[in-house]
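What follows is one chain in structure tokens, specifically the form predicted alone.
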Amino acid sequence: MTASFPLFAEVPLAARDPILGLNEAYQADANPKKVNLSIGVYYDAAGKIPVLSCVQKAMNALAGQTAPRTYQPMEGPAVYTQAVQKLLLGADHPAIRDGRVATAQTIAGTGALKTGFDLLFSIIPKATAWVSNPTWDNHRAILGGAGFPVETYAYYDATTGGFDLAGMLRDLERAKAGDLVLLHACCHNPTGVDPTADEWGRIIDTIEQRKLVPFIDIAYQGFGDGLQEDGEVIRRFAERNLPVFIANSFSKTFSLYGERVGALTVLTANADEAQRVLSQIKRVVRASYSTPPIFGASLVSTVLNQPDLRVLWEEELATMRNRIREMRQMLRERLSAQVPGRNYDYITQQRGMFSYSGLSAAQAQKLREDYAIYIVESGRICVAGLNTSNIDYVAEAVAAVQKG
């Protein structure tokens, strides 16, 4: 049968999500040796997702509510909010103490990067905004379903394996008053390349005097070096009373990927303003999903909430942060006795889920032709996905790779 309207006719194939279609690709692959270290998910030392025990303990504590399942707030409950907050800032911070900060439950970290682009394309509509290079290809997507031109700071080095502070405050003099920065907190994705506490003073300093407004990421606090360290750049950020926008995710630290649970916080002058702007993230929250789901969001603020549970997180979240580092450990040697005289001491640098690891598209198109090692094509390896079974056939592949 025939359509009497080809409103399709002309609508193009989309290109294959580069991340999430080579999950597919390692989901379709027979080898029984296949490794999967394209998608950003934590495997545990059986290369299994875990559940977390104090997640679970909360499963079971909610397993026995009855109460109605009806539409919540459109920021979401306060007991979740106010958990975003004291985890974000701490639990006495002033800014918290003086009411400056506005927080709304949303579809996970993607969700409040969406809700927050849209936001701010409302109120900045001329703006350009400027995310590094490299960066979550998530990020150009979602800012230019807003509205914005993207351009890119310097960020990573290739030669060194490490940060690029010099290019990233040059490009940024090139910003102009009013444009959007977006910035990874820690564990930066794809690189896992983060500044140092001095560099990130400089980095603020130039935002601050260029007067441009910071954006911030923050999907795997606790996963660099613990939960207060790795969200200090926020609390630097508040001193200064400056606008900041924060995109945070429960995603990763808590296992709970698919129940996308995350919040967008921003940072205002006064409690005026910031009752101000929950009501205009509450007018673009309305026009996108209405309210936000229930179930994820009631695990994330019990263990937040119950001071044993929380015990319990931070100490299950410790675990998955040491392994992760002993990965990059046992990578690092293994390469460097596979392949000796190069160095490979950036693997152990960098922080979080997430290597450079140098390879080329090709190489990467080799490893997963020849060995069915997945990786991205940018070279970025996962390196939760590493584990005791695994990690000498991918350190043979990436060293048979790398010498041609």
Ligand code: LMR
Given for the second form:
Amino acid sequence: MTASFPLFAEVPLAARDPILGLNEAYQADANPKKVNLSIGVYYDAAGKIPVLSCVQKAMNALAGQTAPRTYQPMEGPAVYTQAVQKLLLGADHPAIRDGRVATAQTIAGTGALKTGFDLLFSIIPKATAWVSNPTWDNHRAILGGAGFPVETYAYYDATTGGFDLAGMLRDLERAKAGDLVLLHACCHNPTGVDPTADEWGRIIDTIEQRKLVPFIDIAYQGFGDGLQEDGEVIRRFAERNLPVFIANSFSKTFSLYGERVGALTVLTANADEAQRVLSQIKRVVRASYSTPPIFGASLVSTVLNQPDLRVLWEEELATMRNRIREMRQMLRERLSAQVPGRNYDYITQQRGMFSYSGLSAAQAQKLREDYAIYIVESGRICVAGLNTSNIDYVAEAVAAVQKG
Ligand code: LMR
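Since the one above is the form predicted alone, can you give the form predicted together with the ligand too?
To see the whole picture, the full complex is given below, headed by that same chain.
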């Protein structure tokens, strides 16, 4: 049929999303041996996406409540935003006491990034955004959508499988004052490579000296070394009294992917600034989705604010973190046995859900087509998708494609 007004005649088919597109292909794959190591989702030892007990208990408690489902404030409820601030900065942080922190509930981490970038673009429209090479594929898309030109700073060193501090500092010297620098607080996506505490010190010094605007993405707090440890860089930035943007997500750490729970937090110089910044965040939210949804955030704030549930959550988070570590260990051992002489130490040195395997796009494709093992074409493997039932199969397949 020909349309009377051919509006869509020239609309091209968009490229498949490098992560969500693979997840769709995995769902459609009929191979019983299929393994999903593509999307950043934590599976438990039985290969299931867990419903955390703390979340189940919060759900049970909320089920008995019959509060009206009215509109929430544009920035979300204070019980939630205050709990987020305490989680990120520590309960009695002076920045919270001084009222210089602005926080709004967002549609998960992606929504926090989008809201923060849109706000920043209205403040620094001439800025360039600097992202690590590589970074989460969607960072570039969201930054571009907000209007920023995007450049990369060196990050991953393919020769060592580690962090390239000198390269990063060299590239940040090229940034101009007021440019935005996107940082991953912990469990870098996609590489799993994080700077050490000393290296962070050098990065923070450079950002301060060059008057760059740090934007911290923290989607895996507690998956690396622990809740405190993984949030340390935020407190170190806060000490310098710099303007800092923070996008956090509870998708992974609460296993609440579909609820889309996150927040945008901005550290400002004083309470007056914080109030003005929050008013601007509300303006962006209103023009985007108006007000945030209730359910997921009420689960998270119930868990964070109720001491027994909070303890339970931290235990469950530790279980997830330790299982991922165990899988890293097992994968390293199995691959080392399969391919003697090859160094797989990077697998246990990297942190969080992801391991950058060094596998090429062609090898990733071979894994998918010949073994129904789905990894991202950049070579990123989601270690949290491994378990004792699939790890031998995966290690044998990876070794086979690496041997060619
Ligand atoms: C990932 O990197 O796989 C996750 O953050 C999920 C996503 O939205 O891409």
